[in-house]
Every structure is written in structure tokens, then in C-alpha cells.
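The chain below stands alone, shown as C-alpha cells; this is the form predicted alone.
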Amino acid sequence: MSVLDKIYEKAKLNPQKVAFPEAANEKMMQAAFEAGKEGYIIPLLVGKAEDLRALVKERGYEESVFTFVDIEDEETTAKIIEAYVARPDTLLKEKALRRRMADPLYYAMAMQKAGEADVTFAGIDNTTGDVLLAGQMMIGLKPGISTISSIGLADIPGFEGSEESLLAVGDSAVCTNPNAEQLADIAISACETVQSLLGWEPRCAMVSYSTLGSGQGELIDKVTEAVRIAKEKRPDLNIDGEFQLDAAISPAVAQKKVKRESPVAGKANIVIWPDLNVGNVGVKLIQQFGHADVYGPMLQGFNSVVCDCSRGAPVSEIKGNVIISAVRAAGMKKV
């Protein structure tokens, strides 16, 4: 059974409410329908309900699979606004919130913050920047986290790691050149993501071209400082480094290179790249030469799950990421 099959099984046990503010988009609607029809999620189509119902009928989908959220329904809108502004951790007041909620993206996130949805899923009609900005404004960042980042889950044929063929890697999509503080945030968020999605005990390695001082320079200094900050912020998490990649994931190499006790060296299940150059190249190498399936990127750092998908993604990929997002949301409630 593949990792995605296992995640799909989890989703069916506890379907979450996923809000789709780009519901009119044909690919998004199809993914929402398939995931809802098969019992993985409860799809909420956010927009002008009359128009959305017409599209559902035109495209031949079963209307009963969907819940329609009409952004022009005053009673529903007032209920969401009341719940949103009552929360102590929200910034927008009623008048400003009402203006924002004319946009389905902001309406969906207001619903999520108010407890009417568990996930907001977008990214085809809105840019990544749009989704990130709305998420920061409406959902907010987790306490102690100041950086939005991403993580991917690689299923690498032939890799025999501490989680069999699986390895979580990040950030490969969002933070271009994180400083030490941001890198620490990425590591902490990655640990929380794998806990909520997979139930792993995280072992997070921060990698560079040096293992525990074997090299010198400012590129290494950033990683070692990030390790220090991450450990100081979250001493309960197993975050260690700096390690070269092989010392992070290979017990035999770690035995030679790491001359101190480490809960991570040689058995990391999370690898944190030092910057986006390394992250992007690293993921492409895993995919091209390791023939890996890489699921994601999954946004992390928000108070609850916000998803941005690729504009060019096929329906199958969108559906998979929707279901992954739902399982993350259910897991975050437990954590």
C-alpha cells in the first residue's frame, strides 16, 4: 500500500470540511466532486450559489455531494462575521471584514477561522502570493512562527530510511533565502506537519555542505545558528545539525562523521534545505534520478491548513493534495 493510499484511508475515517473559493473552475470542481463523492472530504463550494449550481448541473455532477456557500446570503455572512470578530486572535473588524468577504478567497478563510470550514483550498485562479497574503491576514500564523514555508513528502523507490521509502523535505517552494530565524521556523513547522499528517515522531536534520564543523563559512554559520534557535524555541522536538545529507539519512555514514550522541543523525525523517536553490535542485534530483513521487508542496506555519496548488496541476494531483490537506487538518486538531 502506497503512502497516498494510507493517507486516503485516514481521510475516510474523519472527513473534513474543505472550502473551495475557486469552485467555478472546472478542474477544481471535478477534484472537489471526486474527493467528496468517494467520502474523503465534505466539499464546500464558496461563491454565488445560483451560478455554482448551474455549473454543477451543466457539468453533470450530483448536487447532493456539495454544500453550497452563497457569499451573497446576508444571514450566513452575518453569522460568519460575528464568529470571526469574536475571536481574540483576529485583526479585522466588521466593516473591513465585510469588504474583504466580497472575494470568495477571503470569505472561505473567514469561514475557516470562524470554525465553519477546516481547510481552504485554492491556487488555480489566485496566485500563490494571493493565497499567502489572504492566509496571513485571515487565518494568521502559529504562535512563535513568523515564516510561511512548505514541505513535500517524497516516496523514493529503493530508499531504506527510518520511515522505509519516505522522506519529508522542505522548503522547496516558498522561502527563497531564509535567514537563521526563518530556517528555524521552517524546521519547527515541518516537525508539526509530519506529526499531524503521518503521526511520525519527527527527527529533523538541517543540512549543509558541512557536518558538525567539517567546513567553515557564512553558509554553514546560518544553518548552525538556525539549529540553535530551533532547539531553544522547541526543545521538545528532535532537531539537529548541521549535517551533510548522507550523515543525516545514512546510519553507516553518521557513525563515521557524527562523533556525538544525536537522536537525528543517520535516521532523519525530515530534511531541511538551507535555501530554495538547494531545495528545488534537491527535489528535482530525487524525482529524476530516484524516480520519486513527491506530494506537495504543503504550506505550513498558518494557524490552520491553507493550501495553494499549482495552476497547471492535473485533477488527480489536485485531488490528492485536497485529501492530504484534510488529513493534516484532522491531525492538527489532535496535536
The other form holds:
Amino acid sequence: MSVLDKIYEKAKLNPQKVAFPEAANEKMMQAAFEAGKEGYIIPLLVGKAEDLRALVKERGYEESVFTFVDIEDEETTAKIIEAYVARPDTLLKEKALRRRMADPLYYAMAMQKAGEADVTFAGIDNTTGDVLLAGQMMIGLKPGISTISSIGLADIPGFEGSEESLLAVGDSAVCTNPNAEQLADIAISACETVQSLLGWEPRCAMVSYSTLGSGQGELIDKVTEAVRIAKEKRPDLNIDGEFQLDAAISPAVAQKKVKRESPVAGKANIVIWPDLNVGNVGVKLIQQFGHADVYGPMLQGFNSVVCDCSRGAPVSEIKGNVIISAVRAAGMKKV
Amino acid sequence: MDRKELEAKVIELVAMSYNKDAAELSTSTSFKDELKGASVQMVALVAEIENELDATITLQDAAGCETIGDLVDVVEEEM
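Mind sharing the form predicted in complex with the partner chain? What's above is the form predicted alone.
Now the complete complex, all chains and molecules, led by this one.
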């Protein structure tokens, strides 16, 4: 059973409410329908309900699979606003919120914050920047986390790591040039993401071109400082470094290069890149030379799950990411 | 609200979002060099401007401002 099959099975056990603010988009509606019809999620279509119903009919989908959330319905809107502004950790007041909620993306996230949805899934019509801004404004960052970031889950044929062929890697998509504190937060968020999605005991390696002082320079200093901050902030998590990639994931190399006890060296199941140059190149090396499937990017750092998909994504990829985000949301409720 | 009042209000909101003393800030204060905030603080500032001044500005516009005075210009245009 592939990792995706296992995640799909998990989703079915506890389907989450996923809000789709771009439901009119044909690919998005199809992904929402398939994931809902097959029992993985409860799809909430957010927009002008009359228009959405007409599209559902025109495209031949069963209406009963969907819950329609009409952004023009005053009673529903008032209830969401009341619940949203009552929360202590929200930024917008009623008037500003109401103005923002004319946009389905903000409406969906207000619902999520108000507890009416578990995930907001967007990114096919809105840009990544739009989704990140709305997420920061409406959902907010987790306490103590300074940046949004992402991880991907790589399934690498022939790789025999501590989670067999799987390795979580990040950030390869969002945070361009993190400082030491942000890098520490990316590692912490990554540990929480794999816990909620896969139930792994995280072993997170912060990688560099040096292993425990074998090299010197400011590029390494950032990583060692990030390791220090991460350990100080979350001593309960297994975060260690700085390691070269091979020392992080190969027991034989770790044995040679890491001359102290480490719960991570040689058996890391998460690799954190030092910046986006490395991250983006790194993930493409895994894909191109390692012939890996890489699922994600999964956004992390938000108070609850916000998902941004690629604008060019096919329906199968959107559906996979919808289901992954739902499982993360269910997992976060347990943590 | 005249320009001076708007400047004072924006300075107050910047101080709140960046956790600074308003007396230390002026329209020439630089976001990048002096406030050194993360994007999360800029998002909080944009939200405060929406709440308090009824002006919806984009994060991109706000992030493009070099000084508090530039931000006052952007807000003034939207009001």
C-alpha cells in the first residue's frame, strides 16, 4: 500500500469539512466532488450558492455530495462574524471583516476560524501570495511561530531510510531566505506537520555543507544558531544538526562523521534545507535523479490547515492535496 | 481627517503592530532599516488600518512602502 493510499484510508475514518472558495473552477469542483463522493471529506462550496448550484447541475454532479455556503446569506454571514470576532486571536473587527468576506477566500477562512470548516483549500484562481496573506490575516500564525513555510513528502524509489522510501523535506517552496529564528520555526513546524499527517516520531535534521563543525563560515553559523534556537524552544522534539545530507540520512555516514550521541543523525525522517535555493534545487534533484513523487507543498505555521495548490495542477493532484490537508486537520485536533 | 491627523493615527497603528513607542516614530521612519519587522507584523498593521481607518490596502502596497510617510500616502489614496 503506497503512502498516499494509507493517507486516503486515514481520511475516510474521519472525514473533515473542507471549504472550497474557488468552487466554480471546473477542476476544483471535480476534485471536491470526487473526494466528497468517495467519502474522504465533507466538501463545502463557498460562493454565490445559486451560481454554484447551477454549475453543479450543468456539470452533472450530484448536488447531495456538496454543502453550499452562500456568501450572500445574511443570517449565515452574521453567525460567522459573531463567532469570528468573539475569538481573542483574530485581527479584524466586524466592519473590516464583513468587507473582506465579500471575497469567498476570506469568507471560507472566516468560517474556518469560526469553527465551521476544518481546512480552506484554494490556489487555483488566487495566487499563492493571495492565499498566504488571507491565511495570515484570517487564520493567523501558531503562537511562537514567526513564518509560514512548507514541506513536501518525498516517496523515493530505492531509498532505504528510517521511514523506508519516505522522507519529508522543507522548505522548498515558501520562505525564501530564512534567518536563524525562522529556520528554527520551519523545523518545529515540520515536526508538527509529520506528526499530524503521518503519526511519525519526528527526527529532524538541519542540513548544511558541514557536519558538527567540520566546516566554518556564516552559512553554517545560521544553521547552528537555528538548531540552538529550535532545541531551546522545543526541547521535546528531536531536532539536531548541523549535518551534511548524507550524515543526516545514512547510518553508515553518521557513524563516521557524527562523534556524539544524536537521536537524529543517520536516521532523520525530516530534512530542513538552509534556504530556498537549496530547497528548490534539492527537491528537484530528488525528483529528477531519484524519480521520486513529492506530495505537497503543505503549508505550515498557520493556526489551522490552509492549503494552496498549484494553478497548473491536474484534478488528481488537487484531490490528493485536498485529502492530505484533511488528514492533517484531523491530526492537528489530536495533538 | 486632515493629513496631520492621519499621520498621527498611522504612526499610532505602526507603533501598536510593531510593539514600539509612538514617540520614537515619525513619517521618515524606515520599515526596513528601523522597524525590521516580519511579514506577520505588516499583516497585523494592514488589518489595524482596515479596522481603524476603513481603508482596505493590499499587503503588496504596504510592503512596498519604504517609510511610514509612504504608507500614509497609500492609506490617504484609499480613504
